[in-house]
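A lone chain, given as structure tokens: the form predicted alone.
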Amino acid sequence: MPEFDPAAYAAQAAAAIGLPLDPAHLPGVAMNLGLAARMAALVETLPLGPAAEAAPVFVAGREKGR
């Protein structure tokens, strides 16, 4: 699998959803896509056990047990 590129992934992101993305802002949108996948990547590596869950998630409105 090839190395992530943040800056490749912005720009093909932003014009796959028409956002328009100001080449001055790409490099701290590509900084804030790099953290995000090192942080990604340090969660990935934490073992989950059989007995690991999933969070509940919460619906606002939504009384507690129904």
Contents of the next structure:
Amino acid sequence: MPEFDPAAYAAQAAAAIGLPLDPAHLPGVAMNLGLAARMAALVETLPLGPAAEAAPVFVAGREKGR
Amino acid sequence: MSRFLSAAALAAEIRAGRRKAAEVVEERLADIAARNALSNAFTEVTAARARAEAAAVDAQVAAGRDPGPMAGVPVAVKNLFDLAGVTTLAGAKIERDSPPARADAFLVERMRQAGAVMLGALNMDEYAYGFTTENEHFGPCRNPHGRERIAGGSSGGSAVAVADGLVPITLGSDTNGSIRVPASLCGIWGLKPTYGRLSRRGAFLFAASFDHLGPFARDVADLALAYNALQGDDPLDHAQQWRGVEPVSAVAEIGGLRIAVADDHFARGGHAEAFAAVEAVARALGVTRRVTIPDAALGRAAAFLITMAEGANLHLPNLRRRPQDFDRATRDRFLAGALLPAHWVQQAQRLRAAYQAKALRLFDEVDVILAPATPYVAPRIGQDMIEVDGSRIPVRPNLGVYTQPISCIGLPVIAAPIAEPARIGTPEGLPIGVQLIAAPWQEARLFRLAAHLEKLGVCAAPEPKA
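Got the form predicted alone; any chance of the form predicted together with its partner chain too?
Let's see the whole complex now, leading with the same chain.
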């Protein structure tokens, strides 16, 4: 598996969402993506089964007179 | 006479007709005009509005009517709260191009109904994405306990305005620590209520999954006064879980409260003063019990990712069109946040739920958990790095190391200032605070404990030297 390359990823992902990236901003963006990757690796250390639902729960509506 | 007003005492004087709200407003406006340049707390002073509201309060008293529990109390809000007729900046140059707000934010309206008088809007990190209030567009906010030091953020102006005695009560927002961090660094009280307690309508969002609003004050009675006034049902904030008004009081009564100190994540990664502050409070209470909030570091990581993604998504149109107009401190974080793989964010939201379930079990055994609020006292403005445990690390993001795991799961927290920071050995006697953390919806327990700590003399807002 190739190592994560934040700068190369940033260029491709930015194109995918139509975000122009000034080359001058790329080092800072890559640095922050690298930091996020380390946070994501931490998050991955906790095993989660298929019953582990995401935190936000959509509420269809509130009862009248609430 | 102290230059620090007690909001509760002032409201009592005004309600009884012994003082005029109009005179208080003129005093505050003159003081802000004379001293705001020292701190750079206010970005907008709403003098005409304040005079009109004060006159209305005085007219009610003269007519024998009660203007409310905050009668004539001067207040101000972080500049992400809508004030009718004022452009909501949220710390951003970009927002200068936005039209003025058409109505007050819900919490601003609640305070007005309680008789408060609005003095203006306060400095902050751009779009609330920071812990320092070193705002590139509006200038850094300066700490009254050392003007070369940061106020903390992102609600830096809100903390400084209170710590410096410009107004007795302000409002801020807290997504990852933005009330608790500046409260700690400026040595005042701050409340981050339970997620979903107070309406956020009319406040500029940052990361909606974690966005909380709350008050700052110099004593527990004023914090309670503000919090009681802020509670109200708002069906238009979908995140609010309305339970009815649950008033709190500043009565020092901790009989039966089970209290413990957080260890593990909350006992490392900071300077000695952060832990000395917690120990000072624990010692005063006779608390020796330790508890571990499981997976707190993972919760912080999850909060980090979710914040990046939600914040960036909110600002993507401007990131596409005018990235050069963002503060350099936030721009690259927002740009990176827009690019996170969906898996990282979704996994973080699932971890958040699992982490919450584990953490809530702790409250079967304890009622309040003590933890550091910040890992060190206020760093110098412009300082990039700091040494912690033998490693040099970026000073700014690390300021939230102890607050992020708690707001991630929406627990209510009071940030309590150490009364005599020099006695616990803080560098230069600079302020520092402690987090008092309770189970969801248990703000009343926090207020009882806060009042007790104030009565013991271990927690109180230290006065700035100059």
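Numbering follows the first chain given and starts at 1. Heads up, when I say rigid core I mean the largest set of C-alphas that superpose within 1.5 Å between the two forms. Owing to the predicted nature of the structure, the values given are computational and were not obtained by experimental measurement.
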Core-aligned CA displacement of residue 54 at least 2 Å between these two forms: yes
Would you say residue 24 moves its Cα by 2 Å or more between these two forms, aligning on the core? no
